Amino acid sequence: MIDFTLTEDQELIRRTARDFAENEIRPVAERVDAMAEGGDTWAIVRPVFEQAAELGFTTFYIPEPFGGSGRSPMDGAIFIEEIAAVDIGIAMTLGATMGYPMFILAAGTDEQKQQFLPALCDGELHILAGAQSEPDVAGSELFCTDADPALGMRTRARRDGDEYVLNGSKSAFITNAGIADHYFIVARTDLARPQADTLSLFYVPAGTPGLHVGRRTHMLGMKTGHHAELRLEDVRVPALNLIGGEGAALGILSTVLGQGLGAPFVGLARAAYRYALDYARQRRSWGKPLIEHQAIALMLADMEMHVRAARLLTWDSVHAAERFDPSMTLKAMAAKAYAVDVAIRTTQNAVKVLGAYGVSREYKAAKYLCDAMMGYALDFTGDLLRIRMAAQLP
């Protein structure tokens, strides 16, 4: 029996997230949107994350025995949708911080769990980042399975006694780079062997000697987010900081891919749709509200339909991940690709509904569109996800 009714606890999570987003995030996001390009947005945004840490949001998935909230991926999808409906940039930063401990939960040893997880639950703010793509190697090459060792990522991790030494660089699009306290860095342990056999995942605290952050990258959308390049120059980390063993990175990343990557874009699409709907009900043309014009009404109906479909696809993918269903990776890729497509299409239509005001900074439609366009490239392009899906079709 399929039941899409949320439990009382999940309804509480939804209300809590919605209240936090409206009362704490919205004023900060609006202040950042009003800033001139190049300003220090993190100084404005950080207090929101400090509050989130105090409320247990940043340790959302970490089990209670380690000090976290012990919530499920479905709880997280519900939570992040509400945050993203107010500001997707903050939702993506928070979602990364919430989600990356799953690498340790999925593949870490008992010793790693005991060492790393309680430290993240000490009540202080710990922002997390994952570093995969490289300046001259597209993020899509993470999935390169060609046997030629010359292809793929070039960041190297060399074993030296009880340590690994990391050298290389990561692209200017690393989410949370520059504000993160801890990084999960993907590197190859042997450049003479195929990438697929050597990609490994390392837990690297910020401030580790040799780990350098480049200039912040200013993006078209998600202005409350933070992206920058990383350089690794003889970065030494204990062998204990290798998560899952050498060559395990692809499997770990695939496991965590199912944790609701579509949810932020469902929230964004929902916000754009509601914004256009409210405008269409108030704005009048030819003596009647816009929504009474059939062309506008049909557009709004499509927006509602696609937002609901994206949410259900996302929930289905998360449900599969919770059960470790073999289809979970396929479903996760489908959910992310479709949710982004819906967000882009919905925000484009919101701009159309608002007409000239749709491209005005006074109104939010253009902001929503810029935010949505970011989703096509973040966490793998829509085309790459479709190619990967095609390889897994049942």
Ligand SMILES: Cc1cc2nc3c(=O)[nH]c(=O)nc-3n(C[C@H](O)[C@H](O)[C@H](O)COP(=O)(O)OP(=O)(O)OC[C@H]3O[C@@H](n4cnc5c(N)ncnc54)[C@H](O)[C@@H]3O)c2cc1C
Given for the second form:
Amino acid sequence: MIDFTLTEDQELIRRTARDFAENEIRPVAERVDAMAEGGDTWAIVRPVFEQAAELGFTTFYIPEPFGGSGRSPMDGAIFIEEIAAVDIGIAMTLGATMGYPMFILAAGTDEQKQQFLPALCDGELHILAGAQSEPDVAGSELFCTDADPALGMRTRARRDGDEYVLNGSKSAFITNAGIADHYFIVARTDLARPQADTLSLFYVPAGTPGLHVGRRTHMLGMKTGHHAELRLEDVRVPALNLIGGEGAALGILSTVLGQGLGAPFVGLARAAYRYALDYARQRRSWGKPLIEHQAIALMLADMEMHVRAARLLTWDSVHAAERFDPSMTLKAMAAKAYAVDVAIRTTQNAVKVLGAYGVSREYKAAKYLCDAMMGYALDFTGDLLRIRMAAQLP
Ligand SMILES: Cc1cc2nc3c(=O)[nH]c(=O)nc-3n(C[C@H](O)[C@H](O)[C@H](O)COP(=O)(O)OP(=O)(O)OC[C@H]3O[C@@H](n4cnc5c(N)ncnc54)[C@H](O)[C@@H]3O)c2cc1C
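Output block for the form predicted in complex with the ligand, input the form predicted on its own:
Below: every chain and molecule of the assembly, starting with the one above.
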């Protein structure tokens, strides 16, 4: 029997995250939203992350013996929902930074754990990024299990003595590219064999010669986030920086799916729902509050229902991942796809509840909708997740 009653400690995590989000993140997010496109948003956002690092949020999952906060994936889902309910762009940057050390924990050797993890826990800010996707050849193709070696990723990692040499390019959408201190980069160790057997994961410090960050990509939503492309020209890393061995990347990436990728979208949907609810209670039409018109009331009841369902699916998937239950991958894909669907539907309905104000920049409903639409393709599209699920249905 699953019991999702939060422990006292988890209630504390929730309150701490909520206070941090309200007091520190909200003012910064509002400043960024008011900025013209092209401004240096990271200069405004970075101090929040410096505070987050001091408070141990950026090293959330790294076990205490390495200097981290030693929190569980369920703690993380609770934490990130609260951050995303105030600003999902910051939640995604923070979530990536919190989550990527899981790669080293899941697949790293003792030597790699000792070398890389304590260095991330020195109290300084270390932003992390993960780069798999590539323009035209490696978006949804990352899930392609076709044996044709010509299909899929083209970035190549060639062994040269005690080093690997990486060449290729990554898509314009890499979260945290340009602000990251360390990158987890997926490259193929053999282009003559099928992609699925040759994808390999490398830990690459920013500033490594040959690792170039392209122009920042300006997105419709998650304005506090930072996305850009990467180019790799003879990027040399020690062989020690290969995590999990050659060909291990797909298995390692799937561990990330267990971390509650639905949680930020539950937070976003909840925020849009509360925003629409407040508006519907205060705006009067035909002599009574909007919420007393049944068409509006039904939308709001649906929002409440779907947000709760998305949270339960997310928590259930995290619960399965914490126990390495065989259902964990299926549940994780379902939770991510469903939470994004709920965020999109809820934010669309919030726009409707606000009428013309819903599409005005003065109000937040349209911003929430743009943020939600970003979720569809991020970490694999909703359709691709369904296709993968269909292949594993019990
Ligand atoms: C906000 C955001 C953040 C991101 N952050 C990162 C990051 O940090 N690191 C990273 O590596 N990447 C990142 N990405 C890239 C993301 O992983 C890819 O965009 C995603 O995998 C989809 O690839 P694509 O954009 O090439 O779309 P495509 O693969 O071209 O898909 C386009 C459409 O076709 C459909 N489609 C494609 N192939 C099939 C098929 N075989 N069957 C049925 N339908 C199909 C898709 O569902 C979609 O609707 C990010 C993307 C976004 C939007």
